[in-house]
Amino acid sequence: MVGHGEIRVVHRGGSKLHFRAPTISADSCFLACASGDCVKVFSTSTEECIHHLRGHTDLVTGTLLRPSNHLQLYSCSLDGTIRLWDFTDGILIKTFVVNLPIYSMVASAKHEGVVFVVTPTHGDKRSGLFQLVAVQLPPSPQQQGEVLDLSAVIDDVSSNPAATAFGREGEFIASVKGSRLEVYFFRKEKSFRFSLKENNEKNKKNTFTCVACHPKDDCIVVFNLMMTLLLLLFILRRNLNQKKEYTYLTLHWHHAAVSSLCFTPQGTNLLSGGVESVLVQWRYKQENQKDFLPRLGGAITHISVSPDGVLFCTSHSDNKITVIKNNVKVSAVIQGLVKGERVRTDLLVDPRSKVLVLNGRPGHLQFYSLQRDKLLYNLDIVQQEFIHEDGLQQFEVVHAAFNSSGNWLATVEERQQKSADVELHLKLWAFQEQTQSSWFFWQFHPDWAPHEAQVTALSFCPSADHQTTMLVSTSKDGHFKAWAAGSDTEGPSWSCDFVGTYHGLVPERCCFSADGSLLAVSFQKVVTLWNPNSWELVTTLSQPPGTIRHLCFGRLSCSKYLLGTTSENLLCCWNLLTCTLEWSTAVETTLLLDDPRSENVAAFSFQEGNTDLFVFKPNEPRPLFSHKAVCSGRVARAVFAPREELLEACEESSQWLNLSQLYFLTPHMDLMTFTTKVEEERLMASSKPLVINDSVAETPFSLLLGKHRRQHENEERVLSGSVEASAPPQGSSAVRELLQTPAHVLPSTSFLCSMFVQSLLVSVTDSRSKNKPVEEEMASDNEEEDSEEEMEPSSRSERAPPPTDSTAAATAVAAPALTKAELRELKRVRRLDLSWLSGVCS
């Protein structure tokens, strides 16, 4: 058995974008939000993810702009650190170690160098008690430093970030918890509490849910669960410290709990939102005037406003962030993996686009890109408006399946009424090859149901010629039906080709062999094999006691085997050639699936509260790979996704990942996968941030003006006195960095044009001015040389015979040209007085 030393379980996608309120940049061009253990930076105009700020080792619990520098961003995490980022370039500037888990964070420009964090009281997470602590960030030049200056501000607070807010430009901070509102004034370092009765007249909980403070005025806004139609507006008076007096105003609109409140930067408007999925904009001191933006999707969980007040952002429970202009119109939608309460369909991979398909919004299927970690689009299956009302039974997509080419998608939607039979629809969706962008569905007559009871399984026949398309569905009505595709004058059509039963038993599962020659249908404790061409019952397979839960055929060299799991915690393997039980083992298997590109089969087993993974081949007695406790709880959905590029792994432990990658959903709806150590290191190397000096973020602007100038100065020093002009550095690294940088990161073209042109020009005047004294020196040397030559006796020329043409040519070829520095040195030597040598020699 091979262990998991070289293979790791990593979080691949689907992190919550709505876990905390997003942070908008000062120019409203970027949006940063916590997503798992990293921070994602999006463009508010293109909706694309620009950077993944990685560095935290635990869940990120908050982000906010640095008050003294709006180009930098703070992030806090449960790992006990606060990190400072240059979010426009994705560079980590500094790490502050607090050594306490941080659940939320707020800051104010009035308190420079201080952030206020919510941490567990005495550092104990299990106590459930939290305190608001002021953290003095040390101005150290080092990239990592430990925070030593901590002081408690409010002892008992809520860990919810919506329960704490600054007021009146940082003069006080308000916090709500339960039925208590506490306000702390920094100038006098005193706090005052306002409490409500625990229960109202209708015996309902009297609890505050969120708070917001006016940025300019003495005003606190809270929402109280006791008055589900009211917003309480507290207007603090200046004599609050003496008489504790206040006036209040109630506002009506919301019929359920409000999750978030937020003022605009100038305090002219108040924004509120909750489960109604409607953004309400109240006019401050003109509360009768309201603006509404309805049908935003899931329930609103957080509201944010940009520092310039141009953009609003709402986070939603369906893992979505909506970017809204200040005229209350939607400008962009950033959608993550939609996480519902459960996934009724299996995890599917679209054969055409290789994207993940599963349940999304109510009544929809979402197409999610695994490579880009982005939702591509939602396919509306139910075609009905979803009504947000508790207890209302609505249609749900419960089954989905693709054919082998990806041209057809089958879906089953059902609605279970309390006092009526189940209502279900079977739809066949054809992909439009002409447009390459839309699906057209074909549905049976609404008055005719494909089955009389709930559908239990769907499976397409993997036809090799792709000419005939067949779908098999099983139902609790005791029948399985085969549906064949045809065509008529109006286009493609489907009809029932065969109806099968077996001794009145209920079919639970069905699957086709890899070549489509056999169909396996499980009827409770019996597995039946059918010939799809003639619909003859080929044979039945006996097995140990228990109802069949899963079925799958072996592939390639293991195509003669059929695997299944039972309710009695048995994993069985039948040999189809001998029609006997090949082997069986006692293991509680919650999920069984085969890799469509290899012989490998994955089995997830639940033991002692955790899920284990076993990867094996049906013809080998030992597993290829095993991993204990891949996650806590039961894994109910998983899929093998084919790789775009084959993984060339030589280790035996990771060869099963060469062709496909295994993804699975945890009980908390997190999408996980298995990756090798080499693959993870390659990914980290590709996303490794730039190395910077002096903790200063290096931007394309500095690359253009700084690095290029330094390079130009170095060239001038090397050439020193050369007047020869060099070619413009068109292939320099600065130009390449500029051209490869996204346009939305660069300054305006008019601002860059003059500096960019100047950087490409060669300074000729400087070189001429430097060479001028050298030329003058050379001229004076020449004059001295001529005078010396005139004073020498003519016998020198007599002693030296005139060179011939051949010797002169040889000398010209052999003697290299002297540089100007060498010429000057030679002339200096010639001017030396060497007459004393004659006396020594005599």
Contents of the next structure:
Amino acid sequence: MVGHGEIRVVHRGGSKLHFRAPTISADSCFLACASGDCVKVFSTSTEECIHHLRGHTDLVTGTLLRPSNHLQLYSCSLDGTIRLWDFTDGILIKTFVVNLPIYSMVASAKHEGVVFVVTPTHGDKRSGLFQLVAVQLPPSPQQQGEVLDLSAVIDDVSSNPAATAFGREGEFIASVKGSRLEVYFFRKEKSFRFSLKENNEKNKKNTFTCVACHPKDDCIVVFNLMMTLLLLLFILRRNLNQKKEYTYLTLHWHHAAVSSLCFTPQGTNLLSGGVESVLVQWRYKQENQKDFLPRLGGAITHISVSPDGVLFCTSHSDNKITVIKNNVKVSAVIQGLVKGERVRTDLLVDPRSKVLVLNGRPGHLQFYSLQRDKLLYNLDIVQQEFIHEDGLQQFEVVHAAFNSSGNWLATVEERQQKSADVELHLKLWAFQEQTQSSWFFWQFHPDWAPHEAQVTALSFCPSADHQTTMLVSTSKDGHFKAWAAGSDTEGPSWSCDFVGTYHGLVPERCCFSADGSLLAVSFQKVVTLWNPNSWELVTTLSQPPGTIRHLCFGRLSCSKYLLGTTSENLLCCWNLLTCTLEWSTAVETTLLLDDPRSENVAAFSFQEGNTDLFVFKPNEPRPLFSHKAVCSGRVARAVFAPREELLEACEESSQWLNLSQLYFLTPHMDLMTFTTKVEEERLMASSKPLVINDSVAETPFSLLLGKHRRQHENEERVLSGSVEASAPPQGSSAVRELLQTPAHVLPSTSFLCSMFVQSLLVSVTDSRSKNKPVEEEMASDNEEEDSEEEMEPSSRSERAPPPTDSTAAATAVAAPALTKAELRELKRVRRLDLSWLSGVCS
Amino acid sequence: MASFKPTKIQVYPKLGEKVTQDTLYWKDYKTPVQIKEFGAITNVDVSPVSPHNFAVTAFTRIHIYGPFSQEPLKTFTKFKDTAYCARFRSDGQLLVAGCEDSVVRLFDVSGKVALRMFKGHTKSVHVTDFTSDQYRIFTGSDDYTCRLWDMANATLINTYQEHTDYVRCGVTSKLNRDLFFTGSYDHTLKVFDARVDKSIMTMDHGQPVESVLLYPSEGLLVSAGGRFVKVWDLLKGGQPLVSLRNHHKTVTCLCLSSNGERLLSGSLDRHVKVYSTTSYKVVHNFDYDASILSLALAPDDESVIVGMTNGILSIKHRKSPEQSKEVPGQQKRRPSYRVFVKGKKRLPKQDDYLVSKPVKQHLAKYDKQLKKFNVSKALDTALETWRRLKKPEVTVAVIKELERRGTLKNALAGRDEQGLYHLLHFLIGNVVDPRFAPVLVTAAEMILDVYHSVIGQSPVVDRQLLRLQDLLEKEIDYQQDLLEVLGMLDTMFASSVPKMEVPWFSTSCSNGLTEGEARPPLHAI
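Can I get the form predicted together with its partner chain as well, since the one above is the form predicted on its own?
All chains and molecules follow, beginning with the one already shown.
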């Protein structure tokens, strides 16, 4: 199969999970959360992603359970649509087009068919003004509906979803912005405003940040950033008249901003959380009783509670959702690709397990599986208690490097103090061979002050013999140091092998050639080439004016070339044999990257706000492949990840993707990659049989029904007494289904057990009769015995007062009862959703 | 939910010697018993028979001490001048000693008056010894001669006049009745045979020989002179085997451990060094208060007896086995402990279901306080007296952690006179330690910032501040001096390194600070 080699940029995971508060389903089994331009549905018990609800074309900005049907979910997006989903099956039911970018959404059970969305005033995004709009969703049966009935409720609101909340059974809606709290009463159609006192006006921070309303009581909780230590608790009087009477209570605990407040559905508890990463549970009306759940991870961004109040969810700034039981115990953690403010380390690929390694939580390196889009492991580099406080200088992992075999990892962590001095540690981690499964490294300090100033680059020597591992670090103190591993009796030890300088210039990049015989170190405008064995300066290359930005050696057939980019937008290629410049071209390169498996080099260049990609071989200045406008903004981090299985594409332009895959991080920290048509088709092909396998859409319900139907047939066959030798191996298929079905969609164990046992019984007789015809008699004997045994209870049941079906075995009695229950359920579901079903059918 | 990560205590490499089998063996002695004698102790000899009394020669007396007595059992005082080299016969009954007045005296150990007097030397006799047949006495004197005497009738058997300087040391063979070895200030060692009139072997030590020692096998001879200890192979005709230079002053005495595996040497530099006789490396080192003149080991290394120039005799006895094996953990546990560990040893049976219990994290007190953000209390805990003195690295680690959290100033502030005194005391003790300096200097700055308003109110605090100031000024002077020395060394290194072919190549010097000076021809392409 020859693909026509079209290469696309695709999103490969790592989108934000903590952008908006997750929504928990009514039975606390599922959790829906906005993630990029799709909604992900997770199981709260297995932490697994069940469905991707795809359909929005822009960032999803909110999810909401449909108040009238808890099996359906609304989602709103910046693309101006509200979509209704069946989230258990992952089906899009309806699309409502609003034609205005929606920033957040609230709804209440009292307002049937109405959702309240926050949109820019006058549809103008740039004005920065937002209004709360009630949207009447048309009950039309069509799958797509235009929403025309819009009515503004409150002008000038905050786009933050935490700043708007419904109060007391939907009687009023409260919204905060700046130093003002606005409450709108639906019955009176009036709004009341409360403002903070004037004397606090001087401080700019004197604002409300979030609001929550008690579900049963007239109580509004707001958080005020200025008086950092208090929660204001407004208790509205029933007869709220023009005098704006209210009492309030201040609660102290938080020392930094609270980002989310939430009441439990019964209103007994109030949850709050913020930068400290501590979930605080306050008792309503007994506010001095508090429960704490500390050290949850990153700062808490959102808190949500399931409708039955059994589960809490906290979203964290390190792209994590923590599921917490209501006894304040963590039960599950859903973790996405952690994205700090900046990725300081380069993207790395662990040579041993082929997973992506980059900065994760503060002071950690994360190991992220690209295939499964899942965080595997966090390696604690700094090993210090992380203090959640704004403005505190923390240790950050700034450089990391693996050696070629992956058994050594070098990390540099630094902490910039107030003065100019930098505290930095160089740590070397050895992979523990004995405990392969458990990603364990041990730590070794070669020296507690490896350099006097910031380390600019770190590189392992890719030597063929693994006896001598060598690491080169360059620093702003003007030295580059080579560290060599020696083996001691007590274990490996590292020592400084060589300290090199060049005219007191600052070394910025270092790079080893593929065979480890040359080391290139760039000192501002000059590239110096060293022999790592004798530490002789071999030669110097330079291309003034312009500081060297990146360096990389060619590989395989192009190993005689050295590539470099300069700050004067030049991409140079030197021939190392003649020490001359082979070619150079003027292109503003932000990143130069070599493929470890082939001679290809990728260059990301920045032009007119977009990043372009060029892939070329060093021996010819003509690009193999170029892709304009890969993404907007500068691409600063990318990596070639070796493929597990090689791709066979004959098209010349896509051949560079055969051996490795190119991943890059956009400025918005999304992980993107390039795929070819061939690859996509292969993916499609592999997923198709799964779809065809079951003619019915795979839902827990249909699975149950289908099984039952088959089971009925089996029973009938058994009852008729014709045990066929050619009967399908039901036992194995039943077991297979049992094992393949995700745990959270399986029916109850009692039901499964009987089915399982039955399948075993049948399969045993089958196999015997099939494989050993000699034993047929014995099998038939068994059958007779079985039938005798079956007769006894039936005779007993005849004696029993209500004489049921005489031929029915004990198992058969249970089955119709269950089908009845299922039928009832089916009826109920049908009654609920007739409208959308008709929509689907049409 | 991650657990609290305790404060990381930086582990610094331990300075000083490594703990080896030898250090354990040679450290296993009690505190020394010290006995003051009248003059410099020139010789200590241990009786070869039990109870292994030892004869100590000091000034004009010879004292005989029992193995555990602090008072002399017996004293020989019939010397007109300084006595030298009292040695026991192999049966422990007789004792011979030389004297400054050139007369050699023979005593019965139980008697008092000299049994025999051997007169014939013209100058002081520093060496005396019995031959292994027990009937003859060998002496060496400052008149350059060695003589052999018959004991019974006190007659001279033979005189050897081969040395050209004082004969100050010698030893007789234990296996051969006719062989004896001498060392002299003429730098030579000689081997004499009583059956012939001449020395049969001569070895050149190169320094005035102070002491000789024969191995039990008598194949090797050890000599000490000057700073050197040399070992000679007698079976190969006096070939030098090894030369040891581990002392920095004259080595005065030698001794072998009871099993012959360790060689001890005492020196005027106040050290006793222990060598392994297989590798001839120093395996242990004893320090003494004064220059060492004599050294002896009791059998089984039960005690180390050292005589010094200031007349102090130091006797170290080995710890008794039960004493050395005493481990504090062996004491009986309290009942509460037994209740605590009850059922811990029970092994699970096959069908048992194990309920895993969350392991409780043990935190140090300061960590518990840090966990609760009680920064001042954590600093107080870290500054407790024993921790401050015994484990300053813990205190420093807590200060560093507080500094990282940005709350060091809060923790330092608000202390009373006593608290501030302790804080300053700790700073004075540790601020110049290069391991702690970077952390403590910032802490000191903060203290000055916080408390500059109260200077002059408390004399105690003011005194401490003045001490701190003195200390810092002194340290700055030191550092300046060190930098000067470093600069000098750099110049020397730079001039000593030969010019490379590639002149701009910067070599990796010892401190890595030397930089290439010449200008490289840039390949400007």
